[in-house]
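Encoded as structure tokens, the following chain is the form predicted alone, with no partner shown.
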Amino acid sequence: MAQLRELALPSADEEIWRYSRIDALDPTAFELEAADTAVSGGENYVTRGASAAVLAEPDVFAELNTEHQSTLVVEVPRGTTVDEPIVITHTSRPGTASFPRTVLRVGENAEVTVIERFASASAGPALVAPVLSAEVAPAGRLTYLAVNDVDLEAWQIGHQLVVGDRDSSVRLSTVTLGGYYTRVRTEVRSSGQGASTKQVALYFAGGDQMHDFRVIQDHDAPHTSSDLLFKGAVQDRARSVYTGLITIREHARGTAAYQTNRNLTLSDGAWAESVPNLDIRTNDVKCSHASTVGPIDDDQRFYLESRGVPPETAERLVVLGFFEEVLDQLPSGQLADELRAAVADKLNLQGGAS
């Protein structure tokens, strides 16, 4: 193992890092060690170990991922449907810095579901900086779910870089429950006419956790569509950040793009920030954005309590119902049940985080 070199880190003064905890990170506290990666399902389409280029390197963490990448390539040939989900699990050890890289290449009229899970071998601080790079050919169909459940002392700073060609369909899901600071920067570019993207996310932070999402929906072709729904909750002293940008370029006429971010603050000390943005360069579009931050609706709580539901149970039911819209859209029914139970466990901690 070798110590991670000193970095010229970004600053929270930069807009893309605004509200973040990046100033508190000391990369030299970690030693380089690849995460333990396991794969189940679709092994015939998976290649390990070879270096692979990605679509972009937006910041120093993506550059480090290129420098120290531990790579899996999933390549689905033209016209092929992979019947079972490909599940990739990365497990990191405390005290280490790891750089998982997953490259997805979905051929023309091919279809695949990939579930990528991030976990910790045991308690303690670690740095995980994953990169997902996905290219979806014309009429290709990709369903992808990232589950971030690293230890409460771990840092995870990830990138998702996706390009969809003509008539492609991309469904991206993210569930984040773990981490001291967990950040995902997602950039999805619709590069071919008729490409469509749907994104959903569920995040729930407690204790001193912080969950941070930066999303770019880039429409670079006519008659494309994107729809985003992110739902989060914060309790105790936890924090969350969502900043989203819809970009519709001059030649992307006939595009429809939507983004919605909803946040529940469950404690007086919890804090959530939501900043949706639009960059629209042509008139022939349908576009909207919406965001909310606030406590549980008093009417919902009163409705349940008036029917004999204890206050603490009423809050739990409201939060679970709030997340159900996202859970229903996850690609695996069994996994959705596991995540539903994990959210319920977190609510049961009564002032802690799980």
Second form
Amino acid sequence: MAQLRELALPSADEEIWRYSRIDALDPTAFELEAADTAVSGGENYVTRGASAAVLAEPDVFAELNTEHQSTLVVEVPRGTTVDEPIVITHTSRPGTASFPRTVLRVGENAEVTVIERFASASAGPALVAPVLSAEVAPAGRLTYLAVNDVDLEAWQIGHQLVVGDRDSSVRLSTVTLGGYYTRVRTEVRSSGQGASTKQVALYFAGGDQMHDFRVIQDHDAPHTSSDLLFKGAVQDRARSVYTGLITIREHARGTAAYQTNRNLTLSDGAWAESVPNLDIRTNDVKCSHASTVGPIDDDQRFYLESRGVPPETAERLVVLGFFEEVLDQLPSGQLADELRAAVADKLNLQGGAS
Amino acid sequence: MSELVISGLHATVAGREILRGVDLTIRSGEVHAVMGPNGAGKSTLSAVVMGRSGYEVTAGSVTLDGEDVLAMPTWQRAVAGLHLVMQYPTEVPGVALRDVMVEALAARGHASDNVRGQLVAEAAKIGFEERFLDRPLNVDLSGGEKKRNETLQLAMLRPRIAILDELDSGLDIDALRDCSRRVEELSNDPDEPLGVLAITHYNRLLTELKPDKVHILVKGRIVASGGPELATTLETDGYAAFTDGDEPAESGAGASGLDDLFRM
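Alongside the form predicted alone that was just displayed, please also present the structure of the form predicted together with its partner chain.
Below is the entire complex, every chain and molecule, led by the chain shown above.
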């Protein structure tokens, strides 16, 4: 098995990697080995093999993905609705570096739901650098959910590039529970008039984990809309960063774009940062951003405790309630139940104040 | 039978003394109204008895059937039999009423296998629409619906003593009637009559909820106690009669003077 070549890694001194753990990553510690990728549902639309598409490669991890990719293409022809969700599960082994690439091509007026799950075969450090590339043709409808539940020692550094053409509808969801350091850079571009996107994310880091999101809502056509809701929690010594950018280009008049990021810090040693940004280059837009970082609301806690609910239970209810807004919007109710239970299990309650 | 005894209670908020020696005893089946002008310490009294953070008890005691309430964390006070109906019920996004009731009943060691059925039955008694049972707690509810929701929880949890903090604020007359009548029913329950401490600014609650005793709270002290007629006097004359002079009268001549004033 080949080792990953020596790389010129970026540094945390660069603004785009600020707060990240990039300086602690040693790619040469990993051997190249494709993740085990299983697919269920929509067999007729899925092919394996290199993608001919050339992607923008915003950094060295995307370049590595191009070099070493194991690719899966989902192609939904014009006018076709895929009835069942296509579920793709990547399982990687400790000590390996893997580069899954998923290419989604949603044809004109076609509709598909894709759920991509990232898991580890067993405990131990690994590097997973996935790329998602999705193109949604006019009036196409894509619902996508990525679930990251990799091992607590694993590194996952991913890219998502989604382009929606005229009158397309994209719903992107992310649930991140895993990883020592998990970073996702997501760029959603509305390239055709009337395109709309909705993004939701749930992330929950504990122990020494760090979750790091860079999200760009890029409005490149008139009368497009985007709505983003990212909700995260950190406990123990965990860290999280949300950095968001709404870009509304000169010709994207009549656009509506919203981003909301809310964070709960559940332990004194935990840390969360929220950095929403706006880059608006035209008038006639509706735009807003909101972000909060803080502990569980005292009034909410008191309300539940005044009913006789013990503090740890009250805290669990409030945290699950906080995430419910995201879980409620996931494309699979069954998976939402599973993830709700995973969040509840992960809550490491320290006993509340009386 | 149960008994909540508040004795010589002093409490401060941010270093400022708000309660300056409150004495009250509420027994099962009794309805007590504590009335007072803004700033008298009404909400502080309910917060202190229920153990809300930010309030410091500097003297006095609160016991429920002889047990030291002030030594208990909030949730244990509730399990022990105290219940607070809040003036402004907190919105708790994403948290279902049913889940809270299940946990609250479990903490009391009660079976919780038909909570949904109980909620539906209780909701019907107070005109709380069934569809609101599935809303996250107090989210997108009107003032009246919030108070119905509070009353519903009171009926579900069957405390021994309930503190109603301005039950009559922010709700329409129909909701006020529905909530008050349910509380009245609970206080007349032949097996486990509820004791009620109703804190209110206005008389309008008391037209529905018949108090056995009315207490006037001014500047952190009970300055007068009497029967329902005291509330009527208040309605006519306002609080001015009780707030003349900066300091409430020390117990003794002043207080007995007020007693004379309001004696039947």
